[in-house]
Amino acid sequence: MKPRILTGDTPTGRLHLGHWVGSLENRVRLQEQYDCFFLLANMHAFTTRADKPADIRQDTLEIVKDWLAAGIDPDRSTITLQTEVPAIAELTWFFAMLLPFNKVMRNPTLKTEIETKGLGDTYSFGFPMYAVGQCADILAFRPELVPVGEDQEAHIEMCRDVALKFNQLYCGVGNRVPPEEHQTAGGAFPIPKALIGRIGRLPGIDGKQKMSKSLGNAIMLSDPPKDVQKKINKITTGRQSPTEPGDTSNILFTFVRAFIRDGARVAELERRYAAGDNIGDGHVKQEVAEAINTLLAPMQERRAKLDGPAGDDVVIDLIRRGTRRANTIAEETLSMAKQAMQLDFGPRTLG
């Protein structure tokens, strides 16, 4: 059997280039070598948008369309919906008992989201629970790898802590057993590893925060060529003249290295820019935009076939098909966990 991968996205709207280089690119690439499960974390979307169920539903469909457009193949990978896998909610409850509250609240990703979304002290009781829920999302499918962006690595570390503690507390795995040997030592869960994307954290075009739709600094996978060029043109470097030596560690050259795939051309641009060899920011921006549009063109062609109600029906059918398989795996996991916790009072089946 192929080793397993689990990753996914919270439905917050269409995906952007940060999602592509951070995780989505890896997901597409690894479909041949791994048994891939891709989760739509729609339950997590309710932690900050409980008053917008219609938006969450539509965003869920839009993300699947972006996945398919990017190259996710539902015949090779399993697409599933969080709210249709009840084992995830049960495991979340059990795992919550293994994590100190203060440790959850110190999760740097959680703290960053509270700050960037301006939640202050108004976030719901359920909001910090999503950090625990992510552990259940992952461990329900017992994967070896979790492809994520750099900003999600803290969640994977928490997930590893939960799996280690569960195996030690309920399965009798010794605390000196290396993580990679936990299952062979009788643990219910493998200790999954994060797989960080080629660009762990792509900055937005403002050069200040990571790329994010909510911050208005994102280039969407569905942006037409003219919009891509306009957004790239907004990048500022502070450089005044094409003959002024430039700093190739700036935000513009982060995009150069991320999206111009010809290594020799990247090296030439870096050399000329650093030397002030008559190359302006405008010229570099044009090359970057062209490279991005070349990347996005086939995605957008595939996505156009999914627009409209007929495309929604296709997506819903794929979700239902994938969720049936996902429930088979997740129910098996839950049964193993309950047996380890001495809660196995009888089997159950999902209709």
Ligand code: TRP
Given for the second form:
Amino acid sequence: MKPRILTGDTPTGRLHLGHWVGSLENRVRLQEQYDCFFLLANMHAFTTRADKPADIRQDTLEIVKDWLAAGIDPDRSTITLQTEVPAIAELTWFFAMLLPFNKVMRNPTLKTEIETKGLGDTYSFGFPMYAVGQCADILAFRPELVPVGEDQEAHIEMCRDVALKFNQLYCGVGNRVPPEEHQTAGGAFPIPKALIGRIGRLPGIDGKQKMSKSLGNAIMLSDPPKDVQKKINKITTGRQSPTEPGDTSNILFTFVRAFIRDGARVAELERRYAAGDNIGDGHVKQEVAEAINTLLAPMQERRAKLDGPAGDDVVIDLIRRGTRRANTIAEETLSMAKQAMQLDFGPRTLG
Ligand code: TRP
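Swap state to the form predicted together with the named molecule from the form predicted alone:
Next comes the full complex, and the chain you just saw is listed first.
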């Protein structure tokens, strides 16, 4: 049996390069060695957009299309939908009891989101609850690894806390047992690890905040080559001329290192830029845009085949198939958790 991976995306629209370098690239790469579960976190979308069910539905389908375009192989990996895995909702309740309220509210990822999305103090009760739900998303599948971008680290840390606490409280695992030995010591849950991407946090083309569709600073995986070049051209470095020694820690070079995959070429560009060796920003931008377009071309080719309602049907079918498999595992987890909590009155019968 292969070790498992669980990760997911909240359907907020199409995916961008930040998703790719933060997590998607790792998912595609690890499909061979791991039994992968990719979760569509549509419930989480409702925590801030409860008034937009049609948008959330469409965004959910779009994300699957982006996943498939990026190289997720539905014959090897399992694609599943949060709202059709009831064990996740049930585990969320149990886990909510293991986390101090104020600790959830201090979660830095939630705090940042409240700021950047301008949620003020009117966000729903469900909004901070999603962080607890994310622990359940993960632990329902008892994975070893969770590939995510850097911004998700606080959530994975909370998930680890919950798993440790559960195992100690209900499975008799001692306080001094190291995380990696929890399961052999009788714990119901593994203590999963975050796997942060090559570039944990890709800035947007504004060079200020992280890349995000809602901030208007993103290059989407579906952007045509001309748009990619236009967007890259918008990056500002403040450098005046090709002979001015440049700072290779600037945002343009973050993109160089993220997307030009020939290490020798990157080193050469860095050397010449730093020395002001007659190399202009315009030239560097052109090479970056070319590298990005080379990465995106095969994705866009695959995606074109999934456009429109016929593609929707293919996707819905994959979700159904994946969700059956996901529920087998999640129900097994739930029943283990209930046993441990002395809630062993099942199996339940409905109807
Ligand atoms: N909160 C994650 C994001 O915004 C998406 C997500 C939901 C997730 N459930 C998850 C990621 C479980 C990893 C594991 O990107």
